[in-house]
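Only one chain is shown below, in structure tokens, and it's the form predicted alone.
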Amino acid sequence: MAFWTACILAVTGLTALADRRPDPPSPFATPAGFPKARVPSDNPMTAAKVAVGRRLFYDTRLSGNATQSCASCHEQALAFTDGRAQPVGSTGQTLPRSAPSLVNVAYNSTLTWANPALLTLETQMQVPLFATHPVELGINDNNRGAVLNRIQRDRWYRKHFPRAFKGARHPIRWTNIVRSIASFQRSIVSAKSRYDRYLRGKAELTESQSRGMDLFLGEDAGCHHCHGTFLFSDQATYAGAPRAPVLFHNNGLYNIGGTGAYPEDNQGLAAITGRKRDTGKFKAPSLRNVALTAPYMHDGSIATLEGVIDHYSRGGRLIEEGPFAGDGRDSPYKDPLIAPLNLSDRQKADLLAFLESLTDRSVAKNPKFSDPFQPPPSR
């Protein structure tokens, strides 16, 4: 560290002319139809520090044994999740909750699934670097050092951690790599799918996801009631947004024995209340890109959308057999918004039509997203 801040201090007069520019413009670029994305005074938005947060996001070297990355469980391919219905970590542990998308994640009030108390990236990081009960990237008080070694001997880190952050006297440290992980996530923005374009007066809605549209938005479907806002989510929020309640429902998934009991690894809000009532309760995640997020729900228990909505038209789910046999239907614990709708099957089709026109699958394959460790496609 010594040898590199002697570097540091021997930069050339014209180096430090040039540290005196302004920074480029905010990265951070707000779609249309979308408010200002809230971002944190003490980590403002700069292109210099995405790009420092876009390589440490897909650097296997910032887990513990150095085989796994954020981008591991949060692939672009997939709207930043992982297929998969529970995430493995880089020890083999399994989670229990699946990964979710980080698409628009900068309009989200909370980071996880059921924790209301993790209001920013930067304080959600903490989870998945450190964590040991289960193990994410399994960075720990044996290996922290190690870790921050082998970013801070690398070549390009030496070269760009100065320019994200200006003037610090230690550029590489914990606190500036969550910083900039953090950046990078908010410039994971997506707004060109086909909803969005009709409401710019840019595409049209085939017949079917005009019908599921109005199902959607109406009372026969009623799906606005958690999935409203530009975000398809009851937990948008902006710059300027009042600081509404955060809102956690019990869809009906579980009703274990019928108490209304879920499996004990997935107690919802309740394993951060204590509340009994709060069991079962989860985020409702925002829908954009839903078609590329399978499976669904917080524990990917369901396979497919035509399952979800199959879920949502019986009111809850019913689990005929095995440890976790309920009719989720019946659950004392359920939220009243989640009752029967009875879709015909022409409805299904409809809303299923409506959802995948909010797929915006140039965010898969943007650039600006994508592995910088890995050669562009040639073409």
The other form holds:
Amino acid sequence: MAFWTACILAVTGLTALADRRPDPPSPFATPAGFPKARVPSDNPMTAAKVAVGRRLFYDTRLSGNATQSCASCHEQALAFTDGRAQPVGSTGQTLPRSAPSLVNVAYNSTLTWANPALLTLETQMQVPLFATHPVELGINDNNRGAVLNRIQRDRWYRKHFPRAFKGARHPIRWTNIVRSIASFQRSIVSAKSRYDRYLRGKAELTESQSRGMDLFLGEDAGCHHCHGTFLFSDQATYAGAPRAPVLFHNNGLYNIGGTGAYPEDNQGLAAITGRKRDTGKFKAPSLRNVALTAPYMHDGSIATLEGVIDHYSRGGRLIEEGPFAGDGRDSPYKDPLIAPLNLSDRQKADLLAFLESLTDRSVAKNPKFSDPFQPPPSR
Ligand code: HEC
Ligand code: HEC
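Provide the structure of the form predicted in complex with heme C, given the form predicted alone shown above.
The complete assembly is shown below, putting the previous chain first.
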């Protein structure tokens, strides 16, 4: 049973591989078992652009006060998250939501926790670069020219931007900065978890992992309803795929005062649609590399994977006291797919073991994605 469901997961990827239109030459091969990523036609992948993007991703000169880079909140060792519940921007403001992993981000249908309008990495990047509420990198009308100037003056960039944007009269400009970083992010692909190797017949799952997979993919735990794509999310897209309807769910984290309310700055989809019934609806994130991405949920309010499993086993979170008190299990906005599972200790341990098999530790160390400003570690 689990074997077949696993095959279905693998086949979701393979249908896309069967779409054999000729590809432009690309140094970025799609890993076995994964479909081909969508790449905007005006920003094709090239090694030169990815190299520029990698450097910019790690360059603190790319913030208003030259203190932070993308990597400040998206650290490679943590699968490009930052280990905090709520990150702090370059001017000291706390962000309401936690930083999601960027591994396999090229395949996400929508970006950030609950915004159906952010569809490309190029568009999303306006937020960390230029947002003012809250400030991330803090680039604004007053310092925009100065920040660009820092990049334009740098010798490395003066040599490498023209290679990445051949024939451009002014290669070092904002559009090209954004395109390069987006290309670097699209290059961060990982398909080498134990689970991937198992699908390819190259590794075995332990008995516990295998039982955990049955729980995850079967109806006893039902996780696959929302974490069922090859990314273990329910919002995956790839080249040639129809744009699937984009789903967001309330998984019962809060029910403040029994009204279904969520903390003020984290309303989820409702913040965009203005509809009460969208309260607390967030994206079911990818569970790949989840052993590296604690703390969990949109606001990092569950510290451990054990805590996440207890949350689902109970069918919602009970907060007994304080400003957020309420029983998430009874929330009027909770997705009906979230119901008490009453898992045994063994089932919990099995689910945990399966979740751990989705982690590819090599992505956290791969020198292709590492900080180019740091010398490689000496052996
Ligand atoms: C101060 C911390 C911080 C910095 C700096 C930062 N990010 Fe983020 N990033 C976040 C947070 C928090 C979110 C989630 C925001 C939300 O859901 O509202 C996020 C979300 C994202 C996402 C969406 C991922 C997904 O799967 O939905 C991408 C892509 C991203 N950031 C890329 C970048 C890039 C590129 C830079 C540099 C230009 C950058 N970030 C700088 C904190 C940061
Ligand atoms: C109804 C859809 C749904 C079902 C079923 C579901 N999840 Fe989720 N899951 C979500 C949503 C939505 C989030 C994010 C919620 C938030 O942050 O408010 C989430 C978050 C998570 C996270 C945190 C990931 C991170 O990076 O923060 C983990 C781990 C997780 N789910 C595991 C599971 C497991 C294990 C099961 C089965 C027991 C399961 N989920 C069932 C929708 C679902």
